[in-house]
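What follows is one chain in structure tokens, specifically the form predicted alone.
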Amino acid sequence: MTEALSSAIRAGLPVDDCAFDLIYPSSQRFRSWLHWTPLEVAQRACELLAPVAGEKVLDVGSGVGKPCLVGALTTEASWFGIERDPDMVRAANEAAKRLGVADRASFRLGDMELMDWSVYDAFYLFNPFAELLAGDDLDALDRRVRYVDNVELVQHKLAHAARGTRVVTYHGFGGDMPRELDLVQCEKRRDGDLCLWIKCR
């Protein structure tokens, strides 16, 4: 059955997205419908973050890591995932062996503000921090202060990214975006907005 979706998804064929989530462990499929890229919107975004052979891009809050296993499937690029939650990382790092893609397609737990953004190409983003606001952790007041800062962060690094550096959006990050990059094209797909943003100066 894993052949037989890296094949489908590598020829451009409709793959159903409860027939992709299979590949990953029924504790975590719970999330799909409202916190997983779609499918489609996950090979059209793939598109527009790596269409040159050869470059890195980062999935910011990558979950379960459905776009860059999409994209290490359909591209050229190498793809890499940060997320804070262990089991989403573990799930991640599985399903891109269970596909064939571990060599271009690699997760790892920790903070997005540790890490060295100057050398990806390209970012996805989508809403990475919604979870924050959502969750049970914390209190209320708590939650929207690490949000904010979290937004404020990645506004930060993206001001500071190297020139031609592709940001794609889906349901945006919860901000807005650094004055540097320029909205290219944003497209509708399914109930969101899908943007491609380059950093011009």
Ligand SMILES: C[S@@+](CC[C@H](N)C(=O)[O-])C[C@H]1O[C@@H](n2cnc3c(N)ncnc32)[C@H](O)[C@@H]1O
Second form
Amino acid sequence: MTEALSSAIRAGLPVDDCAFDLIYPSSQRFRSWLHWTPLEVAQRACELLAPVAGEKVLDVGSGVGKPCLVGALTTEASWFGIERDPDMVRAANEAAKRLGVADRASFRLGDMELMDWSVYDAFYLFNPFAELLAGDDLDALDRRVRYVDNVELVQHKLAHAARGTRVVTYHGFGGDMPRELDLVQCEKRRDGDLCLWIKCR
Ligand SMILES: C[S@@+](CC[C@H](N)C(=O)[O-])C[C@H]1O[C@@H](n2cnc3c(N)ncnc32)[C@H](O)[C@@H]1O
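Given the form predicted alone above, I would also like to look at the protein as it appears in the form predicted together with the ligand.
Expanding to the full complex; the earlier chain stays at the top.
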């Protein structure tokens, strides 16, 4: 089954998300429709990022890893995910093994804040911090502050990235892109904007 999925994705054929999601534990699948990049969007995101062999791409808040897995299947680059949920990291690394791309798609447990972003050539962000805004319990204000801190940190890291760095956002990342990056392309995919930005200054 996984061989058929890998072949179809490599060939650029449409693959149904429900069929692909069977690669993950059932405890994760219910999040798919809202939290994970749909395969057809991931395929297009990888085309826009267009990394070449030897380049490194980081998915900031990688969830169960769909964009990196698609990237490893369709490009020669190396794909990395940073994710703060241990079960998702485990599911993503297991899926990479089953799809035969564990050598070029790997996922690490941690906070994006603590990573050195300077070693990556390109970044993918699917609105990673949105969950902090959900709910109106007593912690809501604290979470709102963390949300703003995270967004500002991403802005800072991207503003200081190397010239030529490519960034693809899906549903944005919660703030304005720093002025050092140019919007090169933006297209509607499903219910969100998929945008390519390049650091030109
Ligand atoms: C909307 S999901 C996107 C998942 C994946 N990038 C995709 O496109 O399918 C955002 C993910 O970011 C993770 N996340 C949020 N804040 C994070 C942080 N500070 N460091 C690492 N991961 C984080 C969440 O746990 C969640 O799994």
